[in-house]
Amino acid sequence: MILKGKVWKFGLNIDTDAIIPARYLNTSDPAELAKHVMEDADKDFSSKVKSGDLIVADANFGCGSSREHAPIAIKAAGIQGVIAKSFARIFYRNCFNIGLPIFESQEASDKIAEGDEIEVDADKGIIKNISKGEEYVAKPIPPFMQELISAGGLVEWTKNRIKSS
């Protein structure tokens, strides 16, 4: 799987309330959540982000509450993946459960700037910064987790397994 797009950069300890503020949790509609994604970190983010863009952040991205609304809002906004130094463990698993690819790379997090064009090879864990002509290494996504992403998340993967048995 290859992801290619423009980068939006965020800092350290971006919690799930910054990703999707609690005041919008009265809905689970992905389109409605997408309208408010990252609103408390960048109030205009949802109007600037384009389908196919990527987020790059510092450490501990997705800390805070364990709600699945956060990765759903990111994916529904058209963000095709997130790169960070590290992710909160529950957020990490929720991303794969809903089919959002995420990558851990300290070097990429440090060197990629907002607006850079990057390409991510999920199979190999290689992140190419097209804007700077640099390459970074990320932990590759394990094959089973890639299956979850390809299927659109755990629910769709399970449905597909039931149909094929």
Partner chain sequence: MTITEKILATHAGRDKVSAGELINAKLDIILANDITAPISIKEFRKTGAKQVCDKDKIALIPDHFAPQKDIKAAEQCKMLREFSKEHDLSLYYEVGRMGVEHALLPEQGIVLPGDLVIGADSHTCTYGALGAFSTGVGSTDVASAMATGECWFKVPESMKFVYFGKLNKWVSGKDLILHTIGDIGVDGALYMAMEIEGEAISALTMAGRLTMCNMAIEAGGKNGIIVPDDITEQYVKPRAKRDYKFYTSDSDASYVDVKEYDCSKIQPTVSCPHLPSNTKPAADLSNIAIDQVVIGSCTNGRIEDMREAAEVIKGKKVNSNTRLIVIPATQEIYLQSVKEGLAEIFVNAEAVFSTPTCGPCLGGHMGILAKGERAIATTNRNFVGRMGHPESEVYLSNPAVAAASAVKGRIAIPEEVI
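Please supply the corresponding structure for the form predicted together with the partner chain (the preceding block corresponds to the form predicted alone).
Nothing else is written out below except the one chain.
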């Protein structure tokens, strides 16, 4: 899978309240959540972001709440994937469970600037910065997470387990 798009940059410790504020959690409708994505980090973000864009952030992206509404809002806003130095663990888990591609790379986070055009080879974990002519490597995805991805997320994986038992 190749993800190609324009980058929006965010900083350190972007928490789930910034990604989707709790005041909007009286619904789990993805389209509704997408209207408020990243609102408390950048209040105009949902009007600026275009389908196919990517987010690049510093460390500990997605810290705080367990709300799956956070990766759902990002995905429903059309964002193809998130690159960060590290992810908070529940957010990390949630992304694989719902099928939002994420990549850990210190170098990519440091060197990619807002507006850069990048291309991510999700299978190989290679991030190309087309604007700067650079290439970075993401941490490999653990084998079990790859199994989840190829099953199509945790629900499909569970469905297969129920069928085979």
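Model, not experiment: these values are computed from the prediction. In this text, rigid core is short for the largest set of C-alphas that superpose within 1.5 Å between two forms. Only residues modelled in both forms are compared. Numbering follows the first chain given and starts at 1.
Superposition of the core reveals a Cα shift of less than 2 Å for L25 between these two forms.
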